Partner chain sequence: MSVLLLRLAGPLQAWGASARFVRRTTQSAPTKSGVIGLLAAARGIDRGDDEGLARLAALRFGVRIDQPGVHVRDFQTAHHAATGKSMPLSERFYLADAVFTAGLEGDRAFLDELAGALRTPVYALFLGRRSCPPDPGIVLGVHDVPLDAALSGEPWRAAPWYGRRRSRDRTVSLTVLREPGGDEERGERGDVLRDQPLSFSAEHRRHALRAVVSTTVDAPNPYARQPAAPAPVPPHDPLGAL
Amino acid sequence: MNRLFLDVHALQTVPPSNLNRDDTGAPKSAVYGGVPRSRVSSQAWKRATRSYFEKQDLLDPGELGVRTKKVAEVLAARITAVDPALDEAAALLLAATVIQTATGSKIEPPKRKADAAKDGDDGPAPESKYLMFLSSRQLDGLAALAVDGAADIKAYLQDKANKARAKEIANTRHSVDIALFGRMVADSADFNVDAAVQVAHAISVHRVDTESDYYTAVDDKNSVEETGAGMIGTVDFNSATLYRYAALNVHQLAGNLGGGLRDDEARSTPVRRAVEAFVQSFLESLPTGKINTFGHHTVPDAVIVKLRTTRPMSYVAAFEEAVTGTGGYLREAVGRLAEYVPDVEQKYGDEGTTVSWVLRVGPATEKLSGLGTEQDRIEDLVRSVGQAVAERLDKPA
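Single chain coordinates (the form predicted on its own):
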């Protein structure tokens, strides 16, 4: 298969906010180029990207998965949907047994909750020890298998063919989010899926110092005789112009998706659908930390997307020396990219096969206009990228 890498770069300014907190409640930070920067972890933006798929209906629910420790409850609900005659307890037992056989991971009631339920209460539902990521199609397949063996599920799964079938269901036809972001099961390495996407921690292109907001809240029912706030507190925040970067290994994505999510479509079709959904979701999504406090709903002002055959290439080094603009950071950051990208591409890139697109907002981003084919709207960018990926995948190696 042709090697294909999709690089997505973005400059995005966020106002006072706390998108991603550390263990003290302060915005995450990092030192880069010897100065403190604002940082948003890759985990935070991956979560936002995955959630955006469903929130914006970018993908059919059947193409998505569920990542949870409560996988037995999720599967039990599907089992009772297939066979309503099974009660909840029977469905949970079937679900736990099938998942344990299929994945090799223990599915059992959490010990602490089980101890707390000894006084006559119903015990807790069984859970997996780790977050379990299964696609909708995998869950449907396991539910059908469980119902088929419901009469004696342990004896049913002792049959080699049925056991192999359970493992096959759980490890084929991955959902788009599993194919993109991967799956790790500590107890069963052969059940893992290598991620096709690598997301960098977003960092500010300039120095950032965290500030603290002292706030008070008024008690609406407070009598006139009583003074003072009903509640006081502080919340840490900062503002930043972030450089964001993600690298999508397209041929890995195609391998993870396998033959496709639908039986009647070409191999490149589900890959194109997944790539388009990822590009739009990564660019438009936003971590929601303290969103009700800060309302930091911004989108990137500058986007560069490159489809290449050599290797992924981040442009973060353009900001190793921190931007120091006094009237805003975006214009100078754009200038840095406009100088750095052609230089590094000429030295290390593959200009002959690389395809580039630019999406930009406002006069401060004009210097990017020569770095790729300009797109008028996000929809045009997404469609152009998807079409190029499909054409490259369909081209003979």
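Please read all numbers here as calculations on a predicted model, not as lab measurements. Residue numbers count along the first chain shown, from 1. Just so we're on the same page, rigid core means the largest C-alpha set that superposes within 1.5 Å between forms. Compared with the form predicted in complex with the partner chain:
Taking the rigid core as fixed, one finds a CA shift for Ala202 smaller than 2 Å between the two forms. In the core-superposed comparison between the two forms, the C-alpha atom of Arg78 has shifted by at least 2 angstroms. Remark: with the core as the superposition reference, the CA shift of Thr216 between the two forms reaches 2 Å or more.
So that was the form predicted on its own. Now I'd like the form predicted in complex with the partner chain, please.
Chain only, nothing else included.
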């Protein structure tokens, strides 16, 4: 069976906060079950997840990608590292030519800056028109190729085999973040990578009305004039118990990562590292919108992870009828899951092949304990998930 999906579900309570704003500055919202809900967009949480990899050093920088328009400069630096005999201008020209061949994307000096620098000296370095996303491994490969053909790069790349190799380098062994979240390059579509992860918008399990905080600030130095506020304003916020969901396509991830980031490791090893990093980052990261105003640093109270061979399944429908708990929403939300999950799993899931884990905090989440193998710490959860994924991948079909 060539299907393996990892479902991650979490209930997370955030105090008054504004994680993800719309253009009026209010927290994003949606309607579900006929009532307004708080919403945090999938893009916001994907960005938070991706920056968490880097901040927490969950992955070796070599397994992450660089997303920049200044891709020629980045590659040129690697080229001069390989062959210090090349001067900067030569390296830049090599870099631009190789990237253009490998990705099909135009690499040229930005026009406006070029015009501005006309009278001056060198002019700006060439850039790609769109953000280019390349893994460390890909950049090293392209640098080696550029040095190989440094004598006459144009002629070198006209050779069909070399041209194919350039494309091949740019399109295999993607960094973990590209493999998980995908890559879009508008002007060379065959260079795109489809994301292995699907992240849903987080929505509150209960009705949420946005509130507005009216504030005044005193002018400390104002002793002469009549007293009054030096400044007034409002900040919109809400607080919510969010249901968060993501599905990871393990085989697609393995395909995107290619043969492994290093030659000496099993196919499942980079997949395992990527899966572990994703699960931990998705659960622990937080969009930083107005975080210094509200300090909403929370972690999920309840986590369910499922590794399955049937279709991924969101449990959001358990909250279509809004939770109306008194004394907090978490306990009732947990109760809803405890009823919904076994029911929907029995009807649509595959109990024979699905593996389940639970991580939970506090007495309000007790009802979840029967829903999977309980884990004591997030590290244990992450390791168990990674190990199960690796075992399934290594097992011959």
